[in-house]
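A single chain comes next, written as structure tokens; it is the form predicted alone.
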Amino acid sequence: MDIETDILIIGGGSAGTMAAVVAKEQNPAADVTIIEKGEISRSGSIAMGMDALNIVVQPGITTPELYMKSAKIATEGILDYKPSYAMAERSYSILKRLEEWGIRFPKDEENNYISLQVHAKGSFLLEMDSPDLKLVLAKKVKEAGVNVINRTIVTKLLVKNNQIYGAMGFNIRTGEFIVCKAKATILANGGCARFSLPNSGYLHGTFDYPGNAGDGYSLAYRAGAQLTGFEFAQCSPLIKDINCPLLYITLTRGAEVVNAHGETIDLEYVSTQNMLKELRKGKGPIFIKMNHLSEERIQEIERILFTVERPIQKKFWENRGIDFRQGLIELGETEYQLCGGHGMTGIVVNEKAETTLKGLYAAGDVACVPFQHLTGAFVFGEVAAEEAVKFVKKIDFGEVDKSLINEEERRLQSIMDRNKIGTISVQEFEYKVRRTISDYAIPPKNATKLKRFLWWLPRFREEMKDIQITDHHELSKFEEIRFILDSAELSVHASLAREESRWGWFHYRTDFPEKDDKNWLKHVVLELGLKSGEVQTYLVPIDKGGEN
């Protein structure tokens, strides 16, 4: 299938669907496409529903000011000022936009909006009721007018002299090539979920939306796009078993955190970096306790969580016969992952989310805008559009070398035909990649540890040949394995550059147990070498632009 359209986006949940709808608003007359890897009216990291609108400077309330000292603390300075300050500045427009879509924000008795305190300063976060969230954005999407090409994964972009003209991909049901030509394209695709392997082993197990196996940093890195933060490498305390989120939802009504001796935790705001201390002082398991608390807040809890937030934790609660009146909440650390959205990993933007490749933009979880949450993906994917749509006024359709779509069919088509003698599963490779990842490229780092993973990356790479195919879904697992080692060995060059220990645990090397702001205060940027091959590293000064 060969398609041609204005503007191209790769992912359809939250920053992709944002972005269509805006870019249709900005010129109804635009051709806007998704292509996404699930079904669209289920798809990205929210999937269903959503309890809260994370970062929401109210003015007369707070500020964006504020909202950057905040990220500061959180971010210990590695952060750029002008995404970040743009993403607060918006924050409250878009509230006010999804207010009028029907999306509620709940009301105190004197008309003002819930807000909740889980940063170092200032109440950014606004209680939102909202369990079908993803539905509400893809009927937007539909209203709209947008073409949207469901699972359909994408291998690759369309690259001549450093500006993007599309992408090529594969229908994963039936196999069908498809070849899409864009004047710009917006990646929106999110972060690496399935990095390390969870606890329980299951390897769609994971905290975040599975379907994020590092897609959009592999195909921007290959591209010649920029990426930082990958040797933020961060992991939370949830639910045990589950890996399921309810700290903001509980902590911020009241709820305590104890540890094994039955001793509370001093959490200051909601850090996650002291519950895992305890874990590392050997005083786990951990729990979440609520027994205290009135019967009207555990009701409130028990409607959010049951509800809004992964309605599957009513039927795992009951079978395992907890009350929150009574029993403990066990907390166990998920797996490891790379992301823009609750961490600090992604492609590099500026404040008009475009990167450093002409044509290509960056909104959401696979976008560098640190700790944006739901808010960054929502504002950035408002700006991505706006900035998209002027774009594409100003240039044709680019000529792309028809070889290069040729090369790209071919390589898909030869593993198919080649793999299908292989003689190891799809998933038990997976298996072994993310099992070594968890050996040798989280925390506690060291060098020894880093290099022996960059010893197994080019053996990973070649016995990827012995793996077995049978359709056209594993052969989308098979490119997304080849995702998942392109963001491991940017992870693992990172966390070499970076000789000390920042982020607490996310960021932990034995071999440089302290942190050092006079040498380290700057950007670890990771690009593509096009003579080498190999990943380049650069450190980069911290851009302060406009801050006082």
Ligand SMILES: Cc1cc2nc3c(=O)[nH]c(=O)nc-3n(C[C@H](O)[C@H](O)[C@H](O)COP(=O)(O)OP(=O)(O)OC[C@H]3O[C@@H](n4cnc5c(N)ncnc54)[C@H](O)[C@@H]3O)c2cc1C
The other form holds:
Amino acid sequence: MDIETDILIIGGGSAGTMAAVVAKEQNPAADVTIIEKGEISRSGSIAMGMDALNIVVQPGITTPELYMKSAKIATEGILDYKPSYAMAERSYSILKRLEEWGIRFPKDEENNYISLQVHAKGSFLLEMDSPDLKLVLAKKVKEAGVNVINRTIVTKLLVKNNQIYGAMGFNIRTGEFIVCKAKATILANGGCARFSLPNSGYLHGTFDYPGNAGDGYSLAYRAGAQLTGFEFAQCSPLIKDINCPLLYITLTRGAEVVNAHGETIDLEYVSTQNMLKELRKGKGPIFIKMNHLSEERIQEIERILFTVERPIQKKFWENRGIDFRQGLIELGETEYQLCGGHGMTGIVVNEKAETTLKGLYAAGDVACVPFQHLTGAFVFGEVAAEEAVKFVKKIDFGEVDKSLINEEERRLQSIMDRNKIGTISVQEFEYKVRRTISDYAIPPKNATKLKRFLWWLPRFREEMKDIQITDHHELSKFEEIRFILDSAELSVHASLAREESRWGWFHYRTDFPEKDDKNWLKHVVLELGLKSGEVQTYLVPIDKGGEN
Ligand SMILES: Cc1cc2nc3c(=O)[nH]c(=O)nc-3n(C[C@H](O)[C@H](O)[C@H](O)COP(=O)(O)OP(=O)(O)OC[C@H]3O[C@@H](n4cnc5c(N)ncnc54)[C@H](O)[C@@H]3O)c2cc1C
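Having looked at the form predicted alone, could you now put up the form predicted in complex with the ligand?
First the chain shown before, then all remaining chains and molecules of the complex.
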């Protein structure tokens, strides 16, 4: 299939749907296309609803400046001022837009939004109560007249002279090869949820949406864009065995965390680092305790957990015979992920969502705007759309290099032909890759350990020819392994480059155990070396936006 569109959006999750609707609002005549790997009404991190919009600066109550103080603490100073400030500044108008679309933000008796404190400073988290959020977004996309191509995985961007002209991929069910030429392209395809292995061993049993396998990082990297924050692989204590979140929902409502000795763990705010420390001291397992809460509070927590966020939890607790009124909820430390939403990993972007490549924008978890969560996905979905609409007015469709298209089609076809006789299942191969990531690419780190992963990397890439591929769904899994390997390679190079320890456990190097602000208040930026074909690493100063 050959398509031409003004604005191509890769990924129909939170950022992608918002970008599509706003692009059509800004210019109804513009042709806008979303290519989505799954099915847009349920794909991505939201899937159903979310219990909160994590960052909202309410006029007269909090300020973007206060948010920046908080963000600086969370990132330990590795944060560019302008994109995060822009997100905070636009967060309230995002809330108002969502309200207009029928999304419910509960209020108290005095008609104030219910806000909770999860940041070091300021109550920025606003409760949200709409289990059908993703359906609403998908409906808005449809009503706006956006062309949606579901069940299609993008495997390569069309690039020429540092400018992006669209992308290529294939339908996961039929195998149809798709070339989409575009004047502007917005990457909105999430982080890398499938990084190290979850403790359950289930490949897709991850906290974050498992359809995001570092696709966007790899696509941008291979096209020549700059990326950053890859040394920050992170994990959160989650509900043991089901790997669902509940810290924000319970701890902000009076729950406590206790260790195996029944001692309460001191949490300054919702500090995952303090919980991880307790586990390292050998005082695990750790538990959420709620038996001191009122019946009303427990019911509130149950309602949120069992309706808005992940309703499957209701069945899970019933099967285990656990009632929050008496029983403790065991937390487990599980997989590490790379993410620009819950973490600080991603494509380098400025406050206009521009990447370092012309015609390419990035929004949401794929972009590095540290800890931007859902707010950032929506705000930068809007921003990327506004900027892309302005950009496409100035240009015409570029001349696309036909050889790039032929090469990609041949590459995919040759995997299908060659790998029919492969001997290793795609699942087994992914298991091995991710087990090796667990062995060598996550904390505690040191140079010898990290380099062991680099020893494995070319072997994995070579041995991929032994993966058995019998249909196009398996071909998409093959491509995802390629994206996971690229993400891991970037992460290991960044971790080797940052010769200090920072962010508590998340970048703890036993060979450089101290934090070194004098030399390391810098970004580690990564880029594909055009001549060498290898990862190039640069140290780039922080943009403090005029602050000290
Ligand atoms: C369990 C959980 C709970 C959360 N709770 C909250 C909360 O309460 N409040 C809050 O503020 N934040 C929360 N977050 C964070 C927030 O949901 C994310 O930051 C945000 O949704 C990310 O949006 P996104 O568009 O970047 O990614 P997603 O919404 O995940 O969308 C990415 C899309 O890209 C598609 N895709 C991936 N690769 C390709 C490819 N190669 N080709 C085509 N399509 C592709 C995927 O299928 C997916 O649909 C939560 C996250 C999780 C995982």
